[in-house]
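Single chain ahead, by itself, as C-alpha cells, in the form predicted on its own.
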Amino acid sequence: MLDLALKGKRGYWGWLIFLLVIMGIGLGCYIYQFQEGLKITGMSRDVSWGFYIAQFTYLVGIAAGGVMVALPCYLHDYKAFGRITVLGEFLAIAAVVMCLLFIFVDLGNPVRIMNVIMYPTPNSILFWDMIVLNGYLFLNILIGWNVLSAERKGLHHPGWVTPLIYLSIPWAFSIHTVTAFLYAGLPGRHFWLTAIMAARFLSSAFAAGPALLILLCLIVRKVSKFDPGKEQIRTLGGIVAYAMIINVFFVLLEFFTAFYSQIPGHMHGLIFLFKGLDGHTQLVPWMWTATVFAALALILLIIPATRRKEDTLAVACVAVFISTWIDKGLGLVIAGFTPNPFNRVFDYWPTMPELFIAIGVWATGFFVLTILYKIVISVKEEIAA
C-alpha cells in the first residue's frame, strides 16, 4: 500500500515539500546543537528539563488518546468508530515518533540513548517508558496497517491481529502513566510530587487526542472525498468535553490541596504560573492565556448546540489543544524546577535554536502523519468506488 502515498494532487506534494523545508531547518538547528553542546539552549543547572520535554510529555498524551478510538471500537463493538480507528491508530504513530524524537534531540549525546538498552535499570522509570513507547509504536504499526489491508481486501483482520488490539487498549493508558510516573517518582519536586499526576495526564490526554483527531477529521473530509462521518465526530466531541471537565476538576483539586493545606512547597509552584514568585512573571501571561481558553472550551463543549455544531466543536477543539498544550507543557515542566532546593527562582525560556529543532520535529510528525493518512483516505476512497 506504500505505493498509494506516491500519488497525489499538487496540493499534497506542495505541503510534504513545505514539511522538507521546516525539517530541514531543524535539522540544521538539531547539527547546530550536536556541536556546540546543549548550551545552545534555555536549559541549566537549575532548569535541566525545558521544551523538548515539554512537548515529549504533551505528544504523549495525543499518542495514549488515540484509545478512546479503539476502546468503543474493538471491545464495545461501536461500529460507527470503525470509520475512523484508523485514523486514531495512525495518529499515535506520528505522536510517538515525534516523542523518541524529542527525546534524542534533549540528550546532549544522542549515542546516550543506547545507555537504557546497554545497560538495562528495571528500577528505573525511564527503562519502562523506552518499553512501554517503542511496544506502543510496533503495536500500531501492526494493528493499523493490517486492519487496513483486510479492510481493502473486503475481510476481516487476521486473527492474530485481535490479541494486539486487546494488549494495546491498556498498552496505551501504560504510556502515559508511566510518563506522569517519570514526575512523581521525584521527591525533591514539589509540584510533581502528587499522586494524582497519573489521572490528570490521562485526563487531558483523552481531551487532546481525541479533539486533535477530530480537527484532522474535519480537514480530511474537506480535503478528499472521504467523510469520516457526522456520528463519530459529535460522539468524539462528548468523549473530549468529559475528558476536559475532568481534567480541568483535576487542576482545581490540586489548587485546593495547596492551598488549603498551605505547604510552602505545594503552592510555590502554582503561585509562580499564575503570579510569579520573587518577580519572575514569564510563565504568568502564558498560564492564563491557558485557562482562558480552558473556559473557553467548557463552555462549547459543555452546551450541547454548541458542541453538536461542527463550527464551534472546532473552535472548542482549538482551544482544548492550546489550553493543555500551555498547561502540560512548558507550565507542568517549568513549574517543578521552581524555585530550585536553595529557594531560588532561575528563569528559563527556548532560545531560538531549540524553538526552530521543535518545530522541525513537529514537522516530521505531521510529514509521517500526512503519509500515512494519504494512504488511509486512498483505501477507502477506493473501497467506495
Partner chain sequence: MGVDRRQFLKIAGVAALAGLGGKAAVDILAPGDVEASMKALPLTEGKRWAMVINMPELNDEIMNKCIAACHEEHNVPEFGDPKVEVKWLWKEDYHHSFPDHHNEYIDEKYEHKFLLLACNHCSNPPCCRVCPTQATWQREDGIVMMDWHRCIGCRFCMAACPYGSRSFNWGDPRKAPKDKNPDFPTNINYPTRSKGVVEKCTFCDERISKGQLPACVEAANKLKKNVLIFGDLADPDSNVRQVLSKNYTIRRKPDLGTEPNIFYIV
Second form
Amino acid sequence: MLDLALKGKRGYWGWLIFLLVIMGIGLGCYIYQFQEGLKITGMSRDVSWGFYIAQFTYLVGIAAGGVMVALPCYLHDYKAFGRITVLGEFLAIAAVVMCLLFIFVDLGNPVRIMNVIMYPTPNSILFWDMIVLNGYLFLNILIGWNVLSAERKGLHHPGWVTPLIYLSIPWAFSIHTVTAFLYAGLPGRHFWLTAIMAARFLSSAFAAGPALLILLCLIVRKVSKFDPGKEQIRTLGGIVAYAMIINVFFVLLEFFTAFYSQIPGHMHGLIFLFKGLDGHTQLVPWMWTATVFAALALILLIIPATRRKEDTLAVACVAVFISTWIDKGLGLVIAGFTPNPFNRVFDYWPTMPELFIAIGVWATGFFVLTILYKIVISVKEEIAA
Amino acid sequence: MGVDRRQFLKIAGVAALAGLGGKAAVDILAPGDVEASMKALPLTEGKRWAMVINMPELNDEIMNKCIAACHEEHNVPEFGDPKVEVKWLWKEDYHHSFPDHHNEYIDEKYEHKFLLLACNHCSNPPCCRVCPTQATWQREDGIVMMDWHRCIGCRFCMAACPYGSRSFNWGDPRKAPKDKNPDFPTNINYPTRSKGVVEKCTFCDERISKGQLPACVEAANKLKKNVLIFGDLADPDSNVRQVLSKNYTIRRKPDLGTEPNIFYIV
Amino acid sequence: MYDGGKIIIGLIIGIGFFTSPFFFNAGKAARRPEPELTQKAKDAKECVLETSYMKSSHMKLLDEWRQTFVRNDERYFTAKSGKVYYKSLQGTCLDCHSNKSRFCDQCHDYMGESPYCWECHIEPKESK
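Shown: the form predicted on its own; wanted: the form predicted together with its partner chain:
All chains and molecules follow, beginning with the one already shown.
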C-alpha cells in the first residue's frame, strides 16, 4: 500500500517538501544541540524540563485520544465509526512518533538511550513509559495497517488482529496514565502531586485528540473525494463536548483543594500561572488565553445548534486544541518547577534553537501523518470508484 | 572534629601504615595486608553515613573553605551563571533552606543566617526511585551514588529531588569560562564529567573507601572542630549519634518522608 | 523488466559509490602501529594481566573495573602475582603508560576507535 503515498497531486508534494524543509532546519538545530549540549535551550537547574517534555506530554494525549474512535466502534459496535477508525489509529502513530522524538531530543546523552533497555528498572516510571509508548506504536501500526489492507481487498480484517484491537483500547488509557505518573509521584513538586493528574490528563486527551481528528476529517473531506461522514463528525463533536466539560471540571477541582485548604505549596503553582508569583508573570497572558478559549469551546460545544453546525464545531475544536495545548504543552511543566525547592521563582522560556527543534519534531509528525492519511484516502477513493 | 580522638588515632595509624592516598604503598603491600588494613579502618565500615552540621558554629570562612575543598577535589567548575551552575556543596540562607519553617517574627540574624547544603543522602531517596537506568542508586552504606558512565541525562532525578541537590551538565564542564577556572581540572586524580549527565555530592565515596573523611569535613576540621561531624548513624556509639542525642537538630523537609541524613544543629 | 537499462546503470553507480573507499585507498594501507612502552612500563615487566590479553581485551577489563569500582565499591584489583592495584584509569593505568599518544591513541586511530573515556578522565601531560 505504501506505493499509494508516492502518487499525488502538486499540493501534496508541495506540502511534503515544506515539511521536509522545516524538518531539515530542526535537524540542523539538533546537531548544534548535540554538539554543545542542552545549554542552548532555555532550561536551567531550576526549570530542568521545558518545552520538549511539555510537547511530549501533550502529544501522548493526542495519541491516546485516538481511542475515542476505536472504543465506540469495537466495544459498543457503533458501526458508523468503522469508516474512520483507521484515521484515529494513524493519528496515534504520528503522535507517538513525535512523543518518542521529543523524549530523545530532551536527553543529555542520547547515544546512551539503549541503557533504558540494557538496565531495565521497573521502579522507574520512565521505564514503563518507554514500554507503553513503544507498545502502543506497535499495536497501532499492526492494527491500522491490517484493517486498511483488508478493507482495500474488500475483506474483513484477519482474526488475529481482533484481540490486538481489544488490547489497544485499555493500552491507550495506560499511555496517558503512565505519563501522568511521571509527574504525580514526585515529592516536593506540589503542583504535580495530585491524585487527579491521570484523570485530568485523560479528560484533556479525550477532548484534544478527537478535536484534532474532527479538524483532520474536515481537511480530508476538502482535499479528497473521501468523506469521513457527517454523522461521524457529529458524534465526535459530542465526545469532545463531554471530555472538555470533564476536563474543565477537573481543573476547577484543583483550584478548590489548593485555595480552600490555603496550603501555600498547593496554591503557588496556580497563582504563578494565573496571577504571577514574585513578579514573574510570563505565563499569565497565556493561561488567560487558554481560559478564554476553553470558555469559548464550552459555549460552542454545549449549545446543540453550534455543536451540530460543522463551521462552529470547527471553531470549537480549534479552541479546544489551543486551550489544552497551553495548559499541558506549556503551563503544566513550567509551573511544576515553580517555585523551586528554595521557594524561588526562575523564568523559563524556550530559545530559538529549542523552538526550531520542537517545530522540526512536529513537522516530522505531520510528515508521517500526511503520508499515512494519503494512503487511507487513496484506498478509500479506490474502494469508492 | 569528625571522629573522636581514639578513632582518629586509629585511622591515622593505619593510614600511615597503608600509605593512604598513595597507591604506591598499596602496591608494595601483600594483598592480605591491604585487605586487613582496609578492614581496620572504621570509615570504610559505615552502615548509614550521616552528617551533622553545627549551624551556630558556621561562618563564612569555614563555609567557603569547605566548598572550595569539595569543588577542587571533585573538579566542579565555576560557570558564573545561576542557570547552569553545578553545585555539590553550597551556601544558602535559613529562610530558603527551610521554606516550610516560616515565621514572620523570626529575627533577621536567624532568617538570613547562611548554612551549608549538599545532597542529603536520603534513606528513602526519590531520585533513585525514578532513575530509569540505575545510574543513581543507594549503596548499602546509605550513600546515594552516581554512575556517570550510565546516566542518560533524562533529568528525572532532578525533578524528583525536593532539595535541589542535583546539577546537570548543560554544557561541557571543560568549556567552562577559563577566567573563572584557571586551574581546571583542579584534581588530576578525579574525573571531570561529560556534558549531559547529572552530578551531585557523593559523600566523598572515593575518600571514604580510603579511610579518609569527606573533603568538606577535613577542611572544616582544620579551622574549627565539631562544625561538620561525619559518622555512622547505624552505630549507637558513633560520634554522630552522640551529637544527635545531645543537641536539638532539624532536617530539611522531613514531612516528605525522604529521611534526609544531613542534620542541622539549630 | 521496465526501464531495465536504467536500473542496471543505477545499480552500477550505486555499487561503485559504496565500494569507492576500497579503490580509493587500495595499496595505501597505513602501517600497523606498535604501542610504545615508557621506561616505567618496561621496568614493571608485567601489566595487571598478561600482555596478550591486555592487547586484545583491555577494554573488557576497563569496563569491568569501572563497573565494580563505581557500582560495587570494589576498588582494588589483585593480579596473579599477588600485587594489588587501585582500579584507576587515570591514576594507575596511565601512571605507567603516561605516553598516551603513542601507547593509546595511535592504535585507536589506526582501528578507527574513539573511546569517550577522555571526555571525563584526565589525560596525562606528556613531555614532547
